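The chain below stands alone and is given as structure tokens, in the form predicted on its own.
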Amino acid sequence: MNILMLGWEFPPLKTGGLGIHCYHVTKNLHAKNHHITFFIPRSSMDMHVDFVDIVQIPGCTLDPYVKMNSACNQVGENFAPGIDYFTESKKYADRVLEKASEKKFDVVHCHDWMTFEAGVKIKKKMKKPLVFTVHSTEFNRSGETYPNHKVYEIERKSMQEADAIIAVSNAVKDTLVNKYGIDHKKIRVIYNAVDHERFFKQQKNTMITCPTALFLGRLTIQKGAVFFLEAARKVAMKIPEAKFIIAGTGELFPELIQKSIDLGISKNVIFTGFVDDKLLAEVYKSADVYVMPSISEPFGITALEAMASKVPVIISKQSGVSEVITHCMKVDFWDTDKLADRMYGILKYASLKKTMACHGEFESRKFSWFDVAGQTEQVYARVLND
């Protein structure tokens, strides 16, 4: 089967779960003897991937978090000021339509809102079935507070045109049905997975001896880093030597630094900034507990990565991954008393930490990207046979 994929990130150009998903799904679809052409906005980095035909689309900038630092050839997470992403997504749609006419494919598969309009144009012009994977909705990105109505309308109208939609959790599916009016019959839930071996084989950093809790993610309202800091203050009152790592960047970076000062724990908090993908496994192994207090998390691949790293995990009940993992602790994101209590317990009691680490690592093994690709393959077969 020939598959045309549209996305706005692909490793090493990535900001989070979407890029990880696209990389592993295309790799495993290739292993199943499918050919994938992947359209991505042009960057200053030449991209050559053995298992997918990467086509960089010139003249548009789609991603609001990724920018290239050509001096060090590294991708960092940040906002690119002065860019109108609605205009850019329309440019992308027009240019992609031109490129698509040069390719042979059986199905077009789009990832998240900035590629949705392009997918609809290709479907209408070339009469090909259209599949969307929804990694996040505007309600998730806004932390369920003030969704951008313009983005919402693009998502809603485009998803009405799709032949099938893949949601990364039942929470996302419920949002699509209840807030976007999408027919539940055309939505299939396919959970994300983890590259287990990559994280499991990393050795523990023995240089770090103090109790350490880790937050890793974009520093946006959605990810709940403020709640991590508030819980950290309560833990530090009982374990003064504890360290709290905040790994990542985003628009809340300055605010979170000030928050740590206001809470009186600035000496306990380490802000790493952007974490290069090569260092990611090492960062997990530096922690005694991983905390994901997201306000609205469509899935949460980082929780699986931490589990595969043999790190105990505390996640918010508001995360999609909480639907499918059991060997973890779950709290409401806003309940910083319970969050602090769980963090303290893991940092204080070695037997609890060891038990959670071992059971969590074993559970993470059941999440296979090969299986995700197989389920995605079934969605393609369904839309081609309708």
Contents of the next structure:
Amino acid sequence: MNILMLGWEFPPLKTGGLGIHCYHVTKNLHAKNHHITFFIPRSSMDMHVDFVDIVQIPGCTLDPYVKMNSACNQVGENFAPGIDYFTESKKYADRVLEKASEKKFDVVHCHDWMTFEAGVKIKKKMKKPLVFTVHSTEFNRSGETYPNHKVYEIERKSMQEADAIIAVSNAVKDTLVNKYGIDHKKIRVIYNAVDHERFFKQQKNTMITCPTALFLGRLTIQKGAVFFLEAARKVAMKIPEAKFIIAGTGELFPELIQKSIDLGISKNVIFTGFVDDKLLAEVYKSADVYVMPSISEPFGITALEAMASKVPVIISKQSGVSEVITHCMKVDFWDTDKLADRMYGILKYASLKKTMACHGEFESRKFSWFDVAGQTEQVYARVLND
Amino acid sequence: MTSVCFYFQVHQPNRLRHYSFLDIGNSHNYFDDDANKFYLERVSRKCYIPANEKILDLIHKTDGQFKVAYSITGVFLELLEKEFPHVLQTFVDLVDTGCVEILNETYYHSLAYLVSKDEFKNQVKMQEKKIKSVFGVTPKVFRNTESMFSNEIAATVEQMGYKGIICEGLDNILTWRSPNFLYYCRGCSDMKVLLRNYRLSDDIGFRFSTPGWSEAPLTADKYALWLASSPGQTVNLFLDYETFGEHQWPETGIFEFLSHLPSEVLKNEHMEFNTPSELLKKYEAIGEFDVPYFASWADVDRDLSAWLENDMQKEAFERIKSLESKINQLGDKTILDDWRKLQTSDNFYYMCTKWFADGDIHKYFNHYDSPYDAFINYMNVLSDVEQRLAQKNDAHQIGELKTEV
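For the form predicted together with its partner chain instead of the form predicted on its own, what are the coordinates?
Entire complex below, previous chain first.
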């Protein structure tokens, strides 16, 4: 089958789960003998891979999360300065439509709101079935506080046009049904996966010898790094030599540095800044516990990456991944007493760390991208039959 | 004649409250009294009260031909005395009929035998005393926590004056032999082993309401026929008492099943109900039962792996075990009681990772989100006990020094 896919990030240019998902799903669809054309806004990066035909669309700038070399990552109400995202996404839609009419394909598949309008235009003009994958909604990106109404409206209108929607968790599906009024019958939940081997075979970093807890993610409200710091303070009272790594970058970077000083734990906290893809597996391996305290997390692939790395994980109950994993500990993101208690336990007791690491690693093998591609294939087959 | 022997295990643990690492050294209040009361009220309402009433009624209706046995843990009796004495009275009423036997076990439903023989004996004697004071009887048959068994345990129990001991009908020990006979235990002089017929027991305990089971619905007349056609001296049906009304809800018809079973069984001329002590008097042991390692009735593995398999369980148990001599030296009753409550097997069961991903009976009654949460909570409490112990020991030693001066 020929698939036209619309995305706005693809490794090495990526900021989160969407890029990872697109990479592995296209790779595995290719292995299943499908042909994928992937439209992406033009960037300076070389995007060549042998399993997907990447077409860079010129004349528009779409990059809603992080700029790779920038400490500034703004979403929701406050987009990166100087870029009008709505004009850009409309420009993108027009250019994509031109390009699409030159291509031969059976189904068009879009990833998240920036590409949704383009997808709807293609569907209307070329009469092809339209599939959306929702990796994140405006409610997630805004940390469930002040969603941007324009983005919400684009999401809502476009999703009503889609023939099928893939949600990365039941939590996302519920949001689509309850907040966007989407018919639950056209939504299919397909959980994300992990490239197990990449993380599993990474050697342990022996440089760091003290008990170490890791946070890894964009430094935005949504990811809840501030709760990690508050819990860190409580842990440090009992384990003064403990280290707390904050890996990633984003709009809250300066604020979090200040916070670590205010809490009196600046000597315990290590900020790594942006983590290069090459270093990612090593960063996980340097930790004794991985903490994902997201306020809102549609899925949370990092939890699976940490588990595959044999690192125990504590995740917020508000994450999509918490629906499907058992060998982890789950806390409410705001309950920093409990979070601290669980971090302390893992740092303190080798038996706990070992048991969680073993079972967690084993459990992470359940999540394969090949299966995700297979389930995606089923969605295509369904919309083509309808 | 073929006997039918019902024995029910009655126990509720003292659940630990959520005890944070920030509480270590600040609070010595470990138990969740509200939750314990809540669960006890629920299980009393759903199981103990209606089941006791039913059994008392059946004893009267059959003129004492229906007989059963219980073992009721000391910690459970304590909780009942404190919170629901009227429920305790229904158990006393049953024993007063003379048709109900009480078996002994460890007071704390604990892993005490694995701590030390001395500790085990202490908890068994405590339980003897408790039973004497509550029911006015002295037990003659012993049942260790979760039917943990070995030749060595049996010998220890015999030395304490017991005539019989309960064990799971272990296939790998019995091989071709039937659990429906009494056996000698290797290493004992004349103690007899009563073996659980797990197939027929589990038909009630597990399969009774299982959808799709080929024998569903299980009726009293059908089951009585299975019992009547069983070969051997006795069919030993050993169950968690909570089977009635809690594991098997009233909607499954479990109480109707119980109501009709005695009369269906007694329709057969060759059948009667006996208590464990009656079996010991009535039948000779026919062969040797030899268990050189620790076995139990738990899960499919029938070993100790539900409590002591993963590294967390082992670390927690080694820590609690290592405190024994210090605790005994100090002789502080409160610390001793806390320490013993921490030996309760349930604490270790909550940390089990074997079946965690599948989610099954281990989840039932388990108030923790995961085995990992259970471990952390337990270790926090244990750390506080250790800290108290160290402080008291220091104070103790200083006191001794002063006296010497």
